[in-house]
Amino acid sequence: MKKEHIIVIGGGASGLVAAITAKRNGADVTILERNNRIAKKILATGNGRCNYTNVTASGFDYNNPEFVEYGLTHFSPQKAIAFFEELGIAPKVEGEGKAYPLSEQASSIVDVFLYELEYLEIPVISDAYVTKIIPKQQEFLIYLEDGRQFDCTKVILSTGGRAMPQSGSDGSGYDLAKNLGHTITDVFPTIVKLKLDSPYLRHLEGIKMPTKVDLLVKDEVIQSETNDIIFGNYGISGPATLDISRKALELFHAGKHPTLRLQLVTALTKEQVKHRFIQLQNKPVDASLVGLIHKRYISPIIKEAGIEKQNTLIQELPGSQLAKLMDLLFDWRFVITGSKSFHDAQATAGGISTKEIDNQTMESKLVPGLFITGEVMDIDGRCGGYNLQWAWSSGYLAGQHASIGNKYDTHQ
């Protein structure tokens, strides 16, 4: 049987696991990395701590549950933790199932990858920007921007998406796949800060509060999250927003005009709040809200209720304005106008259509011998270690199946 020579295009999360898996299975492996070093994006994950998986991950945490289920079963979060333990990473599992290196350093993940690549004698060719992949009989020809050429029996495309282009993810893999006949779905940032239309953003900037957030189209609730939000002068971020951003932007780009609904008061019912106002009817409106909501919410929400003077006594308010104020405490809406750019995004939504990829092997259904991993395909997960888990799972499947014999070799 002819020995495989596999070229992995991209030395990021999924490409590294694919390369190590294929090499351990007996294939010759070479990594082509466009940067001057591997795994630049890994260093930025988890605020430099690297939230490298989530022990609760399941298909429902991704945009295409059925496609990812096989990979998550065959290289589960538990297997990912065991894989990295073998490389030297002691895990630390925190709230919501997030796993970090015990060292609290993303650089630890990169270091153990570097040690393993050296141990397995997997060459990494840096500053290698691939511009063309050409299938030719029983092999592939790969052309670099600087004129260098390589040939191999299998290709694993692990170029990433467009999020964090400063790390080298510029979406070049989409063009490579498109030139081979693949369909690229609409691509947009995800796990990203959302822009809002509101006159109060500068006043709200810097507020960080646990809040119930609903994503609405008209009055239909599309998604709900309860977690911290953080206001900025552009709009809103924080874990609750980041988890909603994918669906919000999908709806926005489809022209559905999504809105965010914030529920500022969650520990009391509307009836209890009404009773509070009755008790405080001799107090000014602004003073009556102190201790109920964040102080910097008070002025904007009073203005939003149409109350001109903040020191108006509760008992002097028209019933309609008091009702509006109470409604806003439980239902304050903001129009979504877009998001921050890919530079600020943690992941990419969209990419190579999963309809054209075998979900059990990660092999292209259009180009035999081409395998596709990670973020370059139309798979994205929630914030909290889910996207790196998919990188490991898809990389493992691709490395495993790309290294199983050369099916084009008629002399097997």
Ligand SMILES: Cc1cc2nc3c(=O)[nH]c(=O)nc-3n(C[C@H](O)[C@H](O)[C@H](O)COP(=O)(O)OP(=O)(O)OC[C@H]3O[C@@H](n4cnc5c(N)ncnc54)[C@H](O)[C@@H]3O)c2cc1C
Given for the second form:
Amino acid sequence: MKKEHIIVIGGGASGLVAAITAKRNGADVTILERNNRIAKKILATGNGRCNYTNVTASGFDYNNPEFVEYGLTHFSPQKAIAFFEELGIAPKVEGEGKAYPLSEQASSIVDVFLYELEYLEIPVISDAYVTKIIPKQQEFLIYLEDGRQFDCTKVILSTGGRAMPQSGSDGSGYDLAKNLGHTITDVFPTIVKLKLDSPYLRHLEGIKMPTKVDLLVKDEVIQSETNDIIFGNYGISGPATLDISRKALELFHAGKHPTLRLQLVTALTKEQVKHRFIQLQNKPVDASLVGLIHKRYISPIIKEAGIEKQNTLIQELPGSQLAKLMDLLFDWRFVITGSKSFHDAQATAGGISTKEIDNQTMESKLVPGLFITGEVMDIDGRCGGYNLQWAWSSGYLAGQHASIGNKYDTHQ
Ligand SMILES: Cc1cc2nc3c(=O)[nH]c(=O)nc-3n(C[C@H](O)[C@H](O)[C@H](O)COP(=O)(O)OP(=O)(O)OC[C@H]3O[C@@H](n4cnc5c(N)ncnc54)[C@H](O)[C@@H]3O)c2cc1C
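Same protein, different form: I have the form predicted alone, so give me the form predicted together with this ligand.
Starting with the chain above, the whole complex follows.
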């Protein structure tokens, strides 16, 4: 059987693992990368530390558990850790199963990829922006924007989604796939800051606190997270709301009018807070909240409770206003009005329909010989190492199966 010549389009997370895996299997591999260097996005991951996997990852951490399960089993987080250990990365597993290089530098991951590409003699053609893929009999013709042309026997499409387009993933992979007959599902940013409709954002800006956050549609709780939130002048971010953003935006785009409920006080019961107000009844309302909630919440929450003068004594407050204030401490709702753009997002929801991809090989069901990896397909995971894990898992499967012609050769 002839030796496979594979072109990997995109030298990002999934493309690099696909290329290394295929080359180790004996295929000829070339990477076409539009930037002047590989893996630009990896440098930005995990706040520059690269949270490269999560040891607890399972299908339920993704939008389509059934589809990803096979890949996560065959190239599990433990296999990812072993893969990178072999390349030189000592792992450091932190809280919630998040794994980082012990060096605490995302650049270490990029460096070990560069060493391995050199060792395996995998050519990387940079400044190579692919604009067209044409299947031709048993081959593919690949066209670049600048007119250059390549041919190969298999293609691995690893162009990423649309998150952080400045890193190179501008969504061009969707057009490439669409031209080959693939369906692209609705695409929107995820793991992203949420915009809120609130007159208090200027006051709240800068608050960073662990908080219980519920995502609601009317009064139904859709998702709950307890972690840091960070208020900005546009709305809210921080791990709790980044985790909620996927579901929130799905509901928002479906016209379901989702809201966020913040529980500012979690360490005390309502009864205990009521008792506190009784004890502090000679104090002005603003002073009674000092030491209970973040200072920047005080003025907005008093206004929201309909209390006109901040220095009204607790004992002078009408019962209804005191009750409203108490309620807000445990249930303060904010209307979600969208999110920041792909420039601020960590991942993309939506993409090439997974109905058209074989989940055991990552081969297109429509175009034999075309393999698809990573974020360009309609798969996204939670915040915390899950998206890179999917990049490695899907890249591994694609690399294995794209080079399968070679395997037959060596077995004969
Ligand atoms: C700021 C930020 C922080 C993140 N932190 C984490 C984290 O800590 N942990 C985690 O698990 N996930 C994290 N992610 C998500 C993770 O980085 C991505 O899910 C992952 O990189 C996707 O891999 P990919 O191979 O699909 O695409 P990418 O890594 O985006 O790679 C795609 C590559 O294809 C190239 N390309 C695109 N179009 C073309 C074309 N037409 N021709 C040639 N080349 C092309 C691009 O230049 C790029 O190099 C983060 C994302 C961002 C933006």
